[in-house]
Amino acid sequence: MSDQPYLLDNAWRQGRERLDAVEAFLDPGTIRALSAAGVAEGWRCLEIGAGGGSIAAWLSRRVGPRGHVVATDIDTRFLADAAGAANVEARRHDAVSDPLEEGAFDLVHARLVLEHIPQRALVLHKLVKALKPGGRLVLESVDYVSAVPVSALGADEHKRTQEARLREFAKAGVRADLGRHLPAMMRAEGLTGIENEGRVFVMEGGSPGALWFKLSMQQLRGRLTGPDKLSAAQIDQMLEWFGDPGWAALSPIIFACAGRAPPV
């Protein structure tokens, strides 16, 4: 995928756990982008990265017995169920070195992908590739410029071991302000129509968003600890936090993007 491990592998005991809240939290947002993008009965769909597979499935329903989704990520191992479906297919795939189809789908999505990606401009070209003549992209990716303390509770500890999480996001290659640069980036592919969504949530202690957040920590706790970095003590006390409800933060902003390529 890139010469960086990526930080958030599937295969962490409590990956399941994770996909499950970010599909919790995010996917109501992700079915109004891709329902206002007209995704269709009869549609050939690709889905990059695609993780716990709820987005898969609700593709396979909207497209119906006529149409195809393509469901890929790096593991796959939680795709089975979505791939239970006789239109849907899984497929263990390198959005960096393995090829697509060119021209093949009517819609092409990807959520919280392209920030872990050094390489996102060579995987966006791929990606608009991809797509049909005037087919439609719709990216999700996030920009922290928002995730700031709501409650006083936790206030100075979140922002001092957010600070240290988006380190280590900057040391493996992720971009955390990504959400915001995705209209140029699409116009600089050819991409017209393009129409960008910026959603901010505020995740109160307990909810899947803080457990999102929670089980992330957890999952990047031995990058996190360290001389000249958090003790066990920052990070335990932070994500009993995550569970108390009178903790509060905004979430970094989750934009959708969506264009549309140009016709023949």
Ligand SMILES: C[S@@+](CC[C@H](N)C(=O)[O-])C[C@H]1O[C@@H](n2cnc3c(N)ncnc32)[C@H](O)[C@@H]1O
Given for the second form:
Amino acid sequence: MSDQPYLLDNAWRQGRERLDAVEAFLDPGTIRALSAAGVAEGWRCLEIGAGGGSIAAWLSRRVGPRGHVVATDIDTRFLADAAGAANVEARRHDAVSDPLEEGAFDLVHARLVLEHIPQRALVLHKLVKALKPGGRLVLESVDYVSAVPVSALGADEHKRTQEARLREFAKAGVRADLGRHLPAMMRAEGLTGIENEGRVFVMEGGSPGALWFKLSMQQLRGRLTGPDKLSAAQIDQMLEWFGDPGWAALSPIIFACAGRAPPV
Ligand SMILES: C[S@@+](CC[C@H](N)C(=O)[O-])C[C@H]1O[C@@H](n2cnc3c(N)ncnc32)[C@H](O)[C@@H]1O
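Structure of the form predicted together with the ligand (previous: the form predicted alone):
Everything in the complex follows now, all chains and molecules, and the chain you saw is the first one.
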């Protein structure tokens, strides 16, 4: 098991809503990255930390009945829909401590997962081993360097609350700048043809990106509040701005980094 519990666990009462927001926000770019990686009919795919399952479901349609998708998560409660397809296996699986079949997949993909796992180097090594010769690894991770205010409305409070959030992330072993390190990490694992691209959005109040931030802040509220931390009033005000169309901030960079396992 991971030595730090996952901070934003799916069991939270609005966990499904939070994952819906992530999917609405990020799926179009993820689908472009996976399409560029060449995912095709008949491929065997591994989706690690599959969350709400929208990408596993997309992979299932893309690879068709001759292909196969293994969708893993430490908490598989939202994978039932994706697993309804005959070519999808939903697997309760901890990427740190549970074994993975080796040399088995044409594609391994994980989005917003490795940044949350302190033993990410070990996990990356396992993901690379799971690839067939010539198989593709596509990793997507955040880099919070870009997450600055846009609107004057709530600008100072956004900065303050984000700093508090990043401090709590760091204490829990979350790597909030992982995106920029993915190319070097993948190269060190022997992958070739490495390409990377980052996406940044203006997140306006009420948009899926702002809703993702709002629900994450709600879920982390207990950790963010306290002496030398944020007040309940500061958090309430920020939660309101996340829904206000007059509020805007830049999103974190969402890096997609792709590489290929060497042919044997
Ligand atoms: C931020 S969510 C992203 C979900 C999904 N990949 C997406 O982008 O829509 C992170 C997911 O990783 C899962 N997770 C966290 N630690 C994990 C671990 N050690 N092994 C497997 N999954 C893990 C969580 O349960 C959660 O579903």
